Amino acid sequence: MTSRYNEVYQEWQAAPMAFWAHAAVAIDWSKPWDKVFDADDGPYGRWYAGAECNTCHNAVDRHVQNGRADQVALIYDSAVTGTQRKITYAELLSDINALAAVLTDKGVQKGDRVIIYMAMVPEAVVAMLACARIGAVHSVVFGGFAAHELATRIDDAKPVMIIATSCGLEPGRVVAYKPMLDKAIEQAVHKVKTCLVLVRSQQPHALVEGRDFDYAEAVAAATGREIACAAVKATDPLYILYTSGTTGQPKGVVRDNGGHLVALAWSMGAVYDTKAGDVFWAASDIGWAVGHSYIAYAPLFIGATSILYEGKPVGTPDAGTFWRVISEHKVKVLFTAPTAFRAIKKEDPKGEFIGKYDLSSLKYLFLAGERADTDTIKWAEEKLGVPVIDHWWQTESGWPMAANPAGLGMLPVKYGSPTVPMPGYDVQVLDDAGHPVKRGELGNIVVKLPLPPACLPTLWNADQRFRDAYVTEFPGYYKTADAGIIDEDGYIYIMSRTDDIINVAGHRLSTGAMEEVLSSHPDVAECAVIGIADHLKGQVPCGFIVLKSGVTRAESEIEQDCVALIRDKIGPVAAFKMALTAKRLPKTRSGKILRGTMQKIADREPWNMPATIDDPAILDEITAVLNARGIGVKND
């Protein structure tokens, strides 16, 4: 198939307003827009100004009305509990109506905020859509976030209600949410007076009299009631999603209703080649942007079936669990983080589990959330026999900024590149002074304003903070805080976050490029490179490597191999002399490696336990690895 990408991208470039007006035809509007884009509203403008719509109607009601009532909308697959549930569009609508009735009865009104602090259960998606139905603004806080982190979000969003589960489930352990919820409410200045708690059998908890209500009982009592979809402005907020800020104060990324509907619906066909009736699986969590966009929303906008998975890529029960889900539910598209595949590859380097399942339904694997190293992509291509598409986007964008668009016909693959910018994104590379760099030169990746629909229009109640964080440094552009290059064919290469560029004796070097080399070693399952302070060179790189299961060679030999590899592929200029073997790397729950914290440990700087860390004990292991080489000191 010849790719239509160039034609479509040029169509957007030639007439951006007409392009997004045409894309908006796929959405049901209760009132048309006055302007496709209003440049005078907000820090850089707003999409579909004057229009009114409802996100829940577009995700559920219209499919029930148009013949998809009995089609499965959500498949809940809990590898932790061994249970499954299939929910049709009609059943989903009934559940949403019942919860919307409960919210309304308890005084939640249009524009009010509701925090959702839940495990990966269907009720979490129902809660998101019920809020959208009545025009309330939801803010999902990752289930299991510490009480202090939840409290900061309560104080920023000022919710009238919190919907929570009593616990979350991890392989081999139950994480009690209710005590953290109680502690957060106690700590927060803003006092939440109403909580709905879904009590799970694994962790029953006593409810606070007068404040807490049993979710299941309340919804059962309201089943059968119908609540009309509220007409909200396209520019009204649908949700707030908090992302970490450099000041320690989380940034509330705002997503609007109208632009979000248009761009996400468009992306399902153009980027993911997914249509109504297809089964789409984003193996993420609703606490992250991926879970919002591609579990709870985009698949439902087009009438597809979305999978809600509670489990891990390994350990629930083994490295074959992803293949089981694909086989049992006839998944067409899998979207996950490279970390997940590195974990699978580490446990099952030969891919022996893959042959045990029928994966004939799978047509594409999409990877995003961090850099996808070439070795992992090639392993997945070889073992699965389908296109493996690395693509790049951010919490702030809400949908892909760069991709190889499967629905428009794929372009030639270049390993290490998420391929090309999507319509709406004019991606450029600037030096620190804001001047364009030559093709192939490393610089700051920016996007010319305005950002397309679905991207954040601002931060919650913080327009000036939005300007300071994203648009002040490079006037007229959105700062992605990623560093990279654009080659002569227009392919984008994301090398690292701008704070992951290290300066070695005056040479700006990408730690991401070094990680690409280390990951090519046949014994290395995953790796991370950080810059360590050096009195002579300013910084020198240090590489952490995790070995594949079953490797019998001496760690010291493999470390020497890695040093030689960097010298060969990048050159002596990298001054790479330290490769350290670790059992595992510290990561956030979404799979991002905590390089910044590792660097602080190595540089003997004060550091705080990251709120998003998956397993705090790993930082002690990393500290011990560094200490064994005389680097860093233990955090006291």
Ligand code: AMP
Second form
Amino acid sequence: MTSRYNEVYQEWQAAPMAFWAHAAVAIDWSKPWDKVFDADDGPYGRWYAGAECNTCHNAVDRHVQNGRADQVALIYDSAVTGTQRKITYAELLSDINALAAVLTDKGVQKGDRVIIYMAMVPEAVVAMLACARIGAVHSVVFGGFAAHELATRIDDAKPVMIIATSCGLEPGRVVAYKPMLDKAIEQAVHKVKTCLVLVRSQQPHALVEGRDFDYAEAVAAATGREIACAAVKATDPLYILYTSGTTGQPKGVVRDNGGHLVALAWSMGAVYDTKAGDVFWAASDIGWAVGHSYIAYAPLFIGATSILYEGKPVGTPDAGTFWRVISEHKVKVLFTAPTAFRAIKKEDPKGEFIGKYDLSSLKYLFLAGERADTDTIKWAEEKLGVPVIDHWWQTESGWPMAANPAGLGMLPVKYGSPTVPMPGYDVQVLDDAGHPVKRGELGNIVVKLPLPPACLPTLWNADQRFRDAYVTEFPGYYKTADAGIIDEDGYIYIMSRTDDIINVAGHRLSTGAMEEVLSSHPDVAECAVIGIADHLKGQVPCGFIVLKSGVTRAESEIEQDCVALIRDKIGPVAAFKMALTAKRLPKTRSGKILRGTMQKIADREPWNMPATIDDPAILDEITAVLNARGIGVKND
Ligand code: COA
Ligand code: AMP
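Could you please show the structure of the form predicted together with the named molecule, as a counterpart to the form predicted alone just displayed?
The next block holds the full complex; its first chain is the one shown before.
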């Protein structure tokens, strides 16, 4: 099939407003828009200004009304508990209605924030959709974050309620969420008055009298009640999703209702070649953007079936678990992070588990979240015999900025490139002074404003932070903070971040936030955290600490403290296992720590002596510290 990509991209370029007005026909609106795009509203404009809609109606009610009541909407497959549950659109609607009734009874109103701190259980998706139904703004916090991170989000979002599970289940260990919830509520300045706790049998927990309510009991009592979908403005926030910024204060990415509905529904057909009735599986977590967009929302927007998988790619119980899920539920499209495939490839290099399952339903594998290495792509292509599509996006965009659009007909694959920009994204490469670079030259990847529907219109209660972070450095453009190349054929290559974000097993983390935590240790004078190459997780953090003079405790003890401190303050997801004591840190003459050079040394990459270095001998000291620990051989 010849690709329609060029034709469709040009159609968008020629008439962007008409393009997005046309795409919006797929959505039910209770009030039409006054303007497809209002450039005067918000830091750079807002989509579908004046329109009203409801996200839950579009995800669930309309499918029940239009003949999909008995189709499965959500398949919960828990490899960690060995249970499965299929939930039809009608059942999903009933569950959402009951929870919406509970929320309403407990005083949650349109515009109020509700934090969701839950494991990968169907009730988490029900909670997101129940909030959407009544116009409340949800903020899902990933279970791998510690109490302190949850407290930071409580203070920023100021929720009226938190919906939580008593625990999450990691292979071989129950992660008690409830004590972390209690600790976070205690730490936060903003006081949360109501919690709804889904008590799981693996970790029953005492509820706090007057504050905590049992989810199952409350919902059972409300079953059968109906709560009408609230009409919200297209520009009203649907959710806030916190993501790593350059400091310990995460950025509250805002997603609106209208633009999100339109762009995500469009992407399902054009990018993922998925239609109503197909089975779509995003093997991610609802705590991340991928989980929001492609587990909880987009498949439901178009009447497809979405898989909610609780487990890992390996170890639950083996490297064949993904193939089991695909064959049992007839998955058409699998979307995950390259790290998941690296984990499978490591356990089962010959792909022996693959042969044990019928994978004839699978048509595509999509990878995103981090750079997809060519070895992994080729391995997956060879073993699965389907197109493997690397595509590029960010929490901020909420849907792919670049992809090989399967639904429009695929373009030739170039390994190492997530292919071409999607309609809505005018992607360019600029030098540091803001001038376009020549084709094929490395530079800052930016997107010409306005961003398309579904991209963040701003940060939660922080318009100025939005401007400072994204649109000030390159006026007229959104700064992606990725560096890369566009080649002669218009293919994009994402090479690295230009800020201090690192990508650990597809999880986005801030080394700046880790440095803030390390600096709080009483024996640490200064520190630097860098991301070093890891053959499984892509990158892992490595922290160098310089001790205060006069400290007499053993270095190894302080290093262990630092590892424990990051786990306690940020969470296990940071995967921070390496704290190394150094005598001094390499700096420029103006005092800037040379993190980039340290990273190159650790990764055994070629590096040049920085012209501005204060004392070149310190780099030898750093090399010696790394060598002494055997770090930096990409752990082959
Ligand atoms: N709740 C509590 N703890 C969690 C958690 C959760 N939801 N998710 C992860 N953790 C913990 C893990 O148990 C682990 O703890 P440990 O240090 O005690 O072992 C730590 O956080 C790091 O987790 P992770 O980065 O997931 O590493 P892993 O070694 O457990 O698994 C992979 C490695 C590659 C199998 C795993 O990262 C994976 O499946 N990735 C898929 C990619 C993905 O989901 N990306 C999201 C964006 S698309
Ligand atoms: P997140 O906000 O967690 O989705 O992380 C977004 C960042 O992950 C991007 O800015 C990139 O640095 C990186 N990323 C996502 N997808 C890709 C990809 N396909 N190739 C390279 N890097 C990617």
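Numbering follows the first chain given and starts at 1. Between two forms, the rigid core is defined as the largest C-alpha subset superposing within 1.5 Å. Quick caveat: nothing in here was measured; it's all calculated off a predicted structure.
With the core held fixed between these two forms, residue 605 has its Cα displaced by at least 2 Å.
Positional change of residue 70 between these two forms stays under 2 Å at the C-alpha, relative to the superposed core.
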